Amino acid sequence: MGKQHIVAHQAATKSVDKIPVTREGFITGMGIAAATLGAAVGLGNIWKFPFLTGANGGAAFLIIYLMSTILIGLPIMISEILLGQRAKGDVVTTLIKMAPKGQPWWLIGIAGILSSFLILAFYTEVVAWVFAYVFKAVSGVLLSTDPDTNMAVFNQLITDPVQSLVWQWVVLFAIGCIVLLGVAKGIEQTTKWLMPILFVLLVVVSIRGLTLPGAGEGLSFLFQPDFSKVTSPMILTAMGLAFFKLSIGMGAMMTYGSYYRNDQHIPLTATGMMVGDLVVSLLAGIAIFPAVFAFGFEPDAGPGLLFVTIPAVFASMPLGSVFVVLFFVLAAVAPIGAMISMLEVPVAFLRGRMGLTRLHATLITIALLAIVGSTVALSNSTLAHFQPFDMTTFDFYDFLTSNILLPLAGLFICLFVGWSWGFSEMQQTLSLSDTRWNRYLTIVLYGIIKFVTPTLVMIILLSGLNLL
């Protein structure tokens, strides 16, 4: 190492290791990654990847999936904890320092802190229906085998105003609290506590699916692939999952990053909490897809699957009252670590450009989500004739985030890094945390997020526009 790189790597040290004496972060490197691995594990692993899998033929999806979070979700994820580890503040301070003067790369962090607010303002109201759904199964309200009458329950929840406002403004209280409590007594413990409760309750829910008569089909459907099945529209949505299920592109990772110790190791980090990630989702199909072949419904049933088949599904079977009741508490617990690494970023914002206590800034970011958020609880009833480019409230979120914001988000984390920030600067943060880290390992990370990852994510934002 010559003179010139060991002293700029000094300069790079001092500069991160400057902290100021206000600024919050992880105790314990536990905290860390179960904080990091609760900002991905939300209801896309619980709901979405479920559903996806059973509607796009099981196992051979499920191949694509991991082969595109190597691919794609695991470099950004790595791009985005570097950015923020080394310049310790809010996704838009870090761009800001990280960048060349005057290149406006810091309107990355303004998408991010846009999609983190919009996806909580569609996703609260996913999770409301999932609290209210806790209760209904302790009350013995879906205890119907008959899919019907369990979507006679799901619609006339989503079409009252009163329950879908007051179950979201329930959410937004719970994770509001959380937030408040700041970074290592909130988030951190939190996330501590919750991530053993969500395994242990996957790992009791799936044994009883093992144990049904029939159970094999489903695990054969999960297992063992059929590359018949595999098609090109296919691909894309598991190329799309892998940026939705891992939290990237929306400021979460990167604010998270910047409450990381110097001596974390991000790679490793960020690799076991993909792992992590993919076990949690995998647990979900093994909770779910032998129940539905035991009792012979059908796999592919959409977004559906959470509130109308798996209540008849669990109906069905003996002690089906007490596993309903198990599963929606589980389903419960497994967005709550989510939701508050995605309130983190408007909430680390506001502190870090602002200059607003946690108490002002938590309470306004809570306050907007309540209004906006209203605009999605209320889309299918009150506001239901109110459908922007033809889709309800709920969809437009969802699709400007997952279709536009995030994918360009990803992208642009991508170009930065690879283009503008560059392989000595990634390498000196790298060696920051592990000094063992070795310079080929580096060499093929920096490649994949200089040239892959960014023509995959290209594909995808394309797919999403309907222009591929």
Contents of the next structure:
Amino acid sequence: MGKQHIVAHQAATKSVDKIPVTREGFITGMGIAAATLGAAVGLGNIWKFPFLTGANGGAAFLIIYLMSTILIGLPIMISEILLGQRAKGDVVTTLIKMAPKGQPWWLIGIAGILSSFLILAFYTEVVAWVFAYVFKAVSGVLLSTDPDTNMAVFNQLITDPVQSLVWQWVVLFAIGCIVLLGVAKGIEQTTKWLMPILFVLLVVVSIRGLTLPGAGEGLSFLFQPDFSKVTSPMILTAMGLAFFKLSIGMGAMMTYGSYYRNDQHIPLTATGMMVGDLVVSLLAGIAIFPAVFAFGFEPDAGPGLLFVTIPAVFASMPLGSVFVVLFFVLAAVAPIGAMISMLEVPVAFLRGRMGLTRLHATLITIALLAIVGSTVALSNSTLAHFQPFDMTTFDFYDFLTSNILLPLAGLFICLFVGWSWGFSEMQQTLSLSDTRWNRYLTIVLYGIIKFVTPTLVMIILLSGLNLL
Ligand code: PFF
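Moving on from the form predicted on its own, kindly provide the form predicted in complex with ligand PFF as a structure.
Then the entire complex follows, led off by the chain already shown.
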């Protein structure tokens, strides 16, 4: 290790040591890994990934999604965590601290808070349906093999304003309680338990899928690419999914980074999380597609795949009544870590910048979410006529965040790290965890963040939105 390197390391450590010791943080390395993986894993893996893969032609989409994850998702995830770990603040404070005086990079933080709100508004409603489905599965309502009957059950739920609202409040109450417990006792402890449970459930359900006769067709749908399906909007969708999946571009990773211990190896943790998240998505695909094909259903059922096709698939298989319960418990457990990471973004902001207590910050955020969320909960009933840009509020929030706000924020995070924060700051922060951090790897990572990722995001964004 060079002398310059040691000095840089000491300087970085010193500036971080000035942070008051009272700030909350994760306690163990394992806890950090669980919380970060918990933030990434969610309904994205079990609901969005399968239906988008199904609707966009299977393996070709999977390959573009993989490339977006590695070349775009991972570098942005590392950048966000690095900034948070270094600044030890909420999204806005972090960017104000790290940026040269007077430059408005903190706007990325504001965009992140807005995205986390809008995502939570529709995400909590999908989780609300899943919660309702756990009860339906247990009480045997989901045992029809006929998708039309299941469609009627689903429609009855989403067009009922009372059920839609109340289940969303149950979800908001649950995540509010966890976040109230704080970073170590709430977030870290919860995700440390949830992740192994989720994994075991997923493996059990995918083994069931794989052992069905006729499972091969589903596997080849998932793994044999047909590149004629590749179009610019499809590439934009794949990139949007990569952002959504890794929880980047909205400050969740930056906020969690601020709770990281200084000795946490960020590139290794982020890469591990990316791989872990991919494994969960692939397992979910393996749990779903072979079964869908084995029982002669269509894979491209859109968002309804989870609520209409899946129950019919389970009802068609031996022991289906047990597996349908397992599956919806799995789908209810998976998004909890993701929701608390999103909720923590505005909560940390209200605490950090407005000086509120955790209790007040959480209560205010949950109350606001109940209001914004109701525009989604009621989008199939009372507010059905309200269609911004000819979309339901649900689709509008999803499109606006995944396809526009998250990529834009990600783009500006790369531009900030690459062109404003700079190589030596990045190198210093990286060397906090490992003084032998390989300089050549840092150069490669920096080059990707500075040139490759922003160029790709820009091209995909412009062509996907038909602006190129
Ligand atoms: N990554 C989560 C999922 O795939 O379900 C969703 C999500 C969580 C998106 C947190 C954004 C976020 F900040």
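Basically, rigid core = biggest C-alpha set you can superpose within 1.5 Å across the two forms. Residue numbers count along the first chain shown, from 1. Predicted model only: the values in this text are computed from it and were never measured.
- For Pro225, a C-alpha deviation of 2 angstroms or more is recorded between these two forms after rigid-core alignment.
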